[in-house]
Every structure is written in structure tokens, then in C-alpha cells.
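Coming up is one lone chain in C-alpha cells, specifically the form predicted on its own.
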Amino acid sequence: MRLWRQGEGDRSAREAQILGWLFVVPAVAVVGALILYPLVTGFKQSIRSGGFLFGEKPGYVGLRNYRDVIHDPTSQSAMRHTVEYVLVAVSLEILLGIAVAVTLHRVFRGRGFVLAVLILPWALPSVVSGVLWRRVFDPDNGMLNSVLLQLHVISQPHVWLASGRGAIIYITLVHVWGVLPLISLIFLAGLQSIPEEVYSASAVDGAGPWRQFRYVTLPLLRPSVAIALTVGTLLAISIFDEIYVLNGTALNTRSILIQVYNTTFVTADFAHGTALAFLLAAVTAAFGAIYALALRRATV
């Protein structure tokens, strides 16, 4: 009997493990075929000639897309353009992330309207955001050239977005804007998982609030702050929209991923490009990759 029961036990496991995998493999079927198959094809076209739009005859041209789209100028500016994006950003959004998140964590009158209002920019698809900024910035009749010339801080309207380095902050500052409450959140829960008891022991010990806040407070934010990290990381090396609504393909604003844009469809460069997307597809996996392991490290 016991033997039988064994049998019939071993049979009920087999048969829920053959359901399960019955279930399973169409899923992954589906979304393999939706991500391997365009992998697969835009790297066979990322190696290939630019084709008859640029009198070429189409072959495999190794990684020769790939030295030229490294090799060229304005790739090399859209690449110095986004690190100044993600230094920026993920810089602003930490500092203000922790402060906000800080600040939050205290109960007071009015925190739940002040938490919906904080998710508000969040919420807003990016486009949204780029097109009220823009009537911020608009250098004719823009809210922000109109309040500056009240206060005769000006004499005559800016033209904001039309400097390199300055169009790159203000467009980063609408970028932060909207990443901010996100970041924001993670913070908040990773303060509210950190147990009072710790906070009463260092108060015992005599530690003051910054004491608890740099020995208590912030290690213990240690996971909070990779995923943070990471998140803000991968945003800021993605950032599209912002930039397009604000200055369109411009120069001097220009991320790799407005590069990307602008090399595959304006130009119709699909080789270049597909390469283009492709070595940023790469550091963005490295990103991801060094953050997971310290994520790791931060968790054992």
C-alpha cells in the first residue's frame, strides 16, 4: 500500500510538472519570438552595408558599422551628451531623493495630500511633461522668461534651450522632475522597512539625529540606494522624450538615443543605426549588470 501510494504520488507530481510546463512554454515561445527574432535580425543588419540608398552594394561588412558609428563625430557628442545627462540626473536624484523620502517619512498634517501630489509628475506620461515645460521655456511668451522680466532679473527674453551646456541642465532639471517622485518612493520604503528598535538603541548610545542619519540611517539604505541607482541610471541613458519636445534633434542636446533616432529614421541609416542602438543596448546591459551585483552585495 505504502508502495502504491509512493507510485501514485511520484505520478501526481509528473503529470503537474507536464501541466506546468504546458502552460509555460507557449508564454516563452511567444515572447522569445517577439525579442530573439528582432535581436537577431537588427545584428545581422547592424553588420551588413547601408544598401542602396547610399550606393552601396548590401554585404556583410563585419563590425565596420560599429567603428564608424564610434569613430563619428556627432555620435561621439551624443555620447558625451548622455553622460552629462546621467551624471545630472542620477546625482540630482539621489541628493533629492533622500530628502524627500527623509522628510516624508515623518508623520505630519497633510502628508497624504502632499504623497499625490508628489506622484503627480511621476504619473504623467514624459511627453506631457516635455510639452508643459516647453511652454515654460518658450523664449516669446514662456512662464519663466515672463516672471524673470517682472522681477527685472532680465532685460529682454532668453532663449533657454539655445546654449550647450545650459539646454542640457534645464532639460535634465524636466527629466529629474519626472523621475524624481519614483525615486523618491523607493527611498521612503526603504526608510519605513528600517525597524525602530535600531534608531532607540543608537539614541541610547548617544547618538544625535546626523549620527543616526550617516551610521544608522544610510547603510542601512544600502539596497534602497542601488535600486535607485539603477533605476535613475537606465532612465537617464534612455532619456528620449524630453529631449525631442524640448529641442527637437538638435545639436547641441543631442542623447545617443535621439542619435539612434535620427541616424536609422531621418537619414534612413538603418545599419548605422541598428549598430548605434546596439552598442548602447550593451552598456546599458553592463549597467544593469554592475548595479544587480551590488544590489547582491548590498542584500547578504
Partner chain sequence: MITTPGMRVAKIVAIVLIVVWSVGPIVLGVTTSISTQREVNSIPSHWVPRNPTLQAYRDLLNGSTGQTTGGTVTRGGDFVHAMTNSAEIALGAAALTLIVSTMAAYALGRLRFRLSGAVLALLIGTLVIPIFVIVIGLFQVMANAQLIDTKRGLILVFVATQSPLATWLLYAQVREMPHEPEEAALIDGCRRWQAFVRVVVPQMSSGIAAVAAIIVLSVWGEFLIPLLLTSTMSAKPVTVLITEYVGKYTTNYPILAAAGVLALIPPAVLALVLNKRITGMLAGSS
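Starting from the form predicted on its own, produce the coordinates for the form predicted in complex with its partner chain.
A lone chain is what you will see next.
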């Protein structure tokens, strides 16, 4: 009765209540069923034994699977590789990203064209990037071998993807090719937010281009660096597609995610596969949190 007497205002508030819920139900349902529910069932698997398939009684085993993966030599080497992927990728992305942004920051003829071309590698599937780059690293007759042979740097073709560290660097290069556009855009947006007066003031003080870059641009880019570090790390830590296309599940380039794939879907060991995946997720979350804090400090 009260609702009726209060009239229009209340009716529209009630309408907002009902419509609000109706409108979010599809999103909540699909995210709940296909992200949150699998997250919970996946976590349950990571604290259960592998079951009869692995000659064990089914049941909860606490953190044993996690201990197993931490001590497993193959997983350990996958972790080392992942650290290398992240370090190489992120440092290349930051250095090249700043260089690209500084180059493209100011207006010049054809800038629109260069910006359009710049984002192409980001738009392509990473599987296709791998396919495009494969011939460059081909062990028998790739571009790298022909160029180096012709320059007499090497005397015999080198099997690039079979050697340890080199292979990781080549795969990272392909990964960086796809991610660099995004990082460059982050730095471009950062440069655009620096007011022009700062530069004219420092020019009046007699600062040359390099000093301006070192003491004006770089410090003011700190928030962008924090964002780029976060984005770059999160993308590189879960590297998978480029490795799969360029070198499959070979041990010398195996990342954590390739190891998760191999454990779970090749050897059907769901218990250890999920444990390793959740371990990686925990590390990812920790990095995200650290960078979020750094970003807040950089912007305040």
C-alpha cells in the first residue's frame, strides 16, 4: 500500500532494482559457470591425489602435489625458462617501447600510416606470428643461418631452436614482436600527458635533447613504466603459443604453461597439472600486487 501511495519516485526505484538485477544476471551467470566454478573444481583437483591411474587412493592430500611440482626437476627447469622469458621480454619491451614512443611522439608526415602499421603485429594471432618467424630460425636454411653464413660469422648452419638459451631468446623475440605495439602505445600515452611547457622551461635552462630525455622525460614516464612492466610481465609469464609453434613441447624451451599442458593433457596427470597452474597463478597475482603498489607510488 505504501508503495502505491508514494507514487512515481518509488515505482522507478523498484523498476531500477528489478531491471538492474535482470541486466547483470547473464554476465554473472556465464562468468560464474565458466570461470568461477572451474576455478573451484580446478583448485580441488590440485589438493587431491592423482587417483587409481597413478596407483594411489583417491582423496585429499593437502599441499603434497604442490610440494611435488616444486621439487620436480622438469618443472624446475620450466620455471627457470619462464623467468628467462619474462626478463628478456620485459627488458626488450621497455627499451624498445620507449624508443618507439619517443620516435613517434611528435607530429610528422605519414605518422598516421606508421601508427596503423605499428599495431599490426599486435592484431595478428600469436600462432601466425610464430609461423611467420619460423623460416627465419629454420635449422637448415633459415634467414639467420644464410645471413650469418654469408657474412662468415658461422661456418656451418646452426640449429637455433635446439640450443638452450639461444632458443629462448629467439622465441622471446617473436613474443616481443606481438606485444611491443601495446607497450609502445602505453608509452605514447605517457609522453602525451607530459605538458609542453616542461620542455620549453628546461630548454631555456640550456638542457640539450639528451639531458631533457634523461632528467625530464624519463622521470615523468615512471607511471607508464610501471604499467608496461605489469602488462609485459603478465603476458610473458603465461607464454605458450609462440613456444608451441616454434618448438613444440621440447624440453629446452618449455615454459611453465607448456609444462602444465604437457602434465595435464599429455600425461593426464590432472592433480600435478592443476597444482603447477595454481602455483603460477599465485606468482602472477603477487607480481600484479607489487606492480599495483609501485604504480600507486609512482603516480602519487
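Numbering follows the first chain given and starts at 1. Superpose the two forms; the largest set of C-alphas matching within 1.5 Å is the rigid core. Since we're looking at a predicted model, the values are computed, not measured.
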Core fit, then Ala29 C-alpha moves 2 Å or more between these two forms: yes
Please determine whether the C-alpha atom of Leu19 is displaced by 2 Å or more between these two forms following superposition on the rigid core. yes
